[in-house]
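The data below hold one chain only, encoded as structure tokens and taken in the form predicted alone.
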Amino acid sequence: MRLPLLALLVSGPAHGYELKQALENLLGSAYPQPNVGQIYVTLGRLEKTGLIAGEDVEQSDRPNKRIYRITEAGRETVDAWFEESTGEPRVRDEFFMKLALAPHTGTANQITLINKQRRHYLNTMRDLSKLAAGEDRDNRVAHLLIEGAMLHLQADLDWLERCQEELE
């Protein structure tokens, strides 16, 4: 959650409920909606690190908010971050662990967990299906999160098939 409410404010100062509907606006209902606490306990950690610096601002008829801008060493942290590569291949993925300890414990059959996850990934597919039929058209970021989440389902689907084929 930090670095994307850094990246948000590297384009001008905001309060967090600002950043948390800016986040679900970019994002869509695909994400998961931010939790507006969470959103002030990142902010408060960030401004103690120095990457953002806030200000309360009185208004007469509210209680006082705080606005929030990004420092420059906030503003180094985006840019390194955006430098960075993302993450590594999913070599600790939890269900191949059960997958590969199912025969050893002699609790689990190796192709009921295939074909229970598999159920699983159909239903989160199908509700993805849904969740693009329902959002705004305009709202590209959001189609193509949905559309890489399907992807990656799909391939995780193929390797099911895999580990079906080789196991049996």
Given for the second form:
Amino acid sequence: MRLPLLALLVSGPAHGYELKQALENLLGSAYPQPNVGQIYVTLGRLEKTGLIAGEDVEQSDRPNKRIYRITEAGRETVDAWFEESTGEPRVRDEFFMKLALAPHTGTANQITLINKQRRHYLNTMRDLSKLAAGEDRDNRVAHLLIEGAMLHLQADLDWLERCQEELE
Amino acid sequence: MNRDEPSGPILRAAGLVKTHRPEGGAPVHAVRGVDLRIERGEFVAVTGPSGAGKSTLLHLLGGLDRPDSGSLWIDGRQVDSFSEARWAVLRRNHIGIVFQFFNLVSNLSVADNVELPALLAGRSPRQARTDRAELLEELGLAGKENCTPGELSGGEQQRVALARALVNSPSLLLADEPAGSLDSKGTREVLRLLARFHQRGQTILLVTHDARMASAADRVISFFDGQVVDDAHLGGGRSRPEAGVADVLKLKG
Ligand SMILES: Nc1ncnc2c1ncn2[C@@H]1O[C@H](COP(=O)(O)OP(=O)(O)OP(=O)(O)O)[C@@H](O)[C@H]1O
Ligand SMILES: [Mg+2]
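Given the form predicted alone above, I would also like to look at the protein as it appears in the form predicted together with its partner chain.
Whole complex next, starting from this chain.
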């Protein structure tokens, strides 16, 4: 969450709650919402490392709020984030590790593992469909996020099928 | 079926076996002992790799193919010993089938393709016309009545096939890859239609490769090498329904 928060601050200073809302508005309800506490902790860390700077603003009727702005170093960190390519191929997959190691432990049957994993993926797919149905139609970013997750799941399911064909 | 008190499963199969014996080729054990029970109003998806025997199974359940052994009950009636003619009547009145490759009559108009099964089932021409118009409207095909299937897009043909299968309000809809050749928008469309009919109580058995379609069902059967390897009820009994979502949607950073 560190880098997304930093990226949001590029367009102007904001306080913690505003950042939480900006993130929610951008990504919709499918994205697991960070709680305010997590946001403040992250902002505290970012400030300590000099990537953002905070300033208390007095409010007449409420406690002070802390407004953060991005620093030069923060800006460079964001640029570097966008510069670097993302996402390695899925060669580290915890499920696959279990599948490969199952014969060694003798505790779990490989086909049982695959079936269990398939149920899990299908239920996740179902949850995603529900989220998509409930999401604001005009929030294209949120819909794309869900669609991407679904396509990944479809690939995961196809791959499970391959595993099953080979191991059956 | 037009019985006073429908009860029990709409479909039950026990020990279904089907081996294809192509001339001059090796026998293919397409369905190797399938037990199945489908309740009224259920929406069941069957998934599995190409060649697993899904279409063969669906053909057995619709009486288009005969099992080598095993028993089949539809709405409480044992049908595996039915003659060709009795099966045809059963299908006309109670089973709607969407084939993997549409099977529309190419030299008939869209309207005739949909009305034909209604007429065969004994509906009056007027009733058939009314039902057809209603369905085509609902499936977004109004205005296409006079086209022949060749003049339609793949997605439209698929919807005509769905209309044809549904025109007699079957107690059971068997659909084999009803969105097989469609892109993701077309698939969503078919899915929306199936879900709508399901909500009105339509019992559906859907064969699909598409996990999104499968996950719309209440129950997903995994079919491998002629056998059921898993039979999962979706939705219920999960303690943290959103946990999986969080896993897939994790952002970096
Ligand atoms: N009429 C037939 N004669 C001979 N073999 C057949 C016949 N129909 C199907 N088969 C064989 O039976 C096996 C199962 O075929 P089936 O069409 O049921 O698979 P499927 O699961 O529907 O596959 P797909 O997902 O590709 O549609 C395949 O090996 C196929 O070649
Ligand atoms: Mg098939």
